[in-house]
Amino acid sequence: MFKKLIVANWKMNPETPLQAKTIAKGVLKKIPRGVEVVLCPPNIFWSDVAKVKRPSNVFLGTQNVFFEDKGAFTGEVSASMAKESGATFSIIGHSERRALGESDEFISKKVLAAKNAELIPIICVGEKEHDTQGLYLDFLKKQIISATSLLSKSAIKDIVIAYEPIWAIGKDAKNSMSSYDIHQTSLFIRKVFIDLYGQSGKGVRVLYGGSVAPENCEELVKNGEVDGLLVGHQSLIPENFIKILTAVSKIK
């Protein structure tokens, strides 16, 4: 059984060096043991939060990475470089990323990048409305389908999906999806990756991201039944983050 998996995304966040060693200080001085925990700051700020030490249990992710190795790619980085940088994880195909023109195709490329050079992908896929029929799973179903398409059956079982509904980020923690959508949601991704895949595919960890704070963490993971969470706000605020991780570590 895998430990909970908590990542934390600090999007274009915060403003100074300075700022990221201190979150992450302040983050990493109380982890718990029960959770595994990736963060992921921009990459301008990577050596600096790799400077502080951290426990075995914790590991640094890229918010993104580029499908070719080398070359004439102004302002990119290369999977390869990330793992040799020290990642271990990469968020693919976030929101923010789709919604700037990430096509479905530039995310399954990246998908099998960042497998060749053994990063384990973090994919992110979501609905913008949620709807009473059930059209928004075709939806996901699409995006698992294409995201995954260039993978052999062998790699499905390491990589990570990320289920942000688009509709539900941002918001109060109040608004957040329910707990019950949240389980039917993870049933149907993990049930699309064994018709897929068959037995690789129940190796696939699922988590939950969108208004994800300290009061409904707890109820997220517990009765959504997911295997962890992706943070983004609330991972900038140290003591907010460790009240998350420390809720998530006690679910059994």
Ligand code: PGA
Given for the second form:
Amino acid sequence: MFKKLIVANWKMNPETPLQAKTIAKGVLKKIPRGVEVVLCPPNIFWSDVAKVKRPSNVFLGTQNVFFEDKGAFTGEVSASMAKESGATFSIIGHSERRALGESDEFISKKVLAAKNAELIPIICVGEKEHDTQGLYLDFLKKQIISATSLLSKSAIKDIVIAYEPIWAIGKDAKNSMSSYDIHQTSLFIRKVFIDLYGQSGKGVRVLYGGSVAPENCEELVKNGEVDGLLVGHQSLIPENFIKILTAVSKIK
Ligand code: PGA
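Okay, that was the form predicted on its own. Show me the form predicted in complex with this ligand next.
Everything in the complex follows now, all chains and molecules, and the chain you saw is the first one.
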């Protein structure tokens, strides 16, 4: 059994290195042991956050990586650079990056580059609209097949999938997906992995993301039966993020 995994996606926040350090310090002074935590600050503040002492169940991650190792790729950071700088995880294919034009092909190459650099990819998938006929499930399946298409079967087992329905991102707790629907979808995602990759597919951790807050986190993890959460705006408020970690750490 894994501990639940809670990922803090700071996105393009905060605005100064001091603010980044202050958030990290605020969170790191009260980390419960029963969860694994990944902090993903903007790359430019990475070294500031990395300097803050953290317990062994807290890891650092990047919000993106590039698929080439090095060279003339202005503005990009490679998976191996992230690894060498202390990252353990990298978010890949977040819907906000897909909206900026990141293609499925790019995402599959980034997933491979992350694995080659021994980073654990947190692959984001999620539909724009939730229909009742289940078309969104076909869409998710296609995203999963494409994102993992360059990996060998054995490389699958420790990847992380963050299911983030786009319509549920960035709102308040009442507007997250219901735990019932999360459960249906997480079962579907697990089945896709097992059908595609057999035993290795069983090792994939499935997270939920989209308007996670202290008020809904316990319900979403418990009844949604997910392996953890990807938290956006609430991860920037240390006391709220600590409430989320604490509530989830108590779930049996
Ligand atoms: P949110 O963001 O928690 O602010 O909805 C989640 C995400 O986009 O990763």
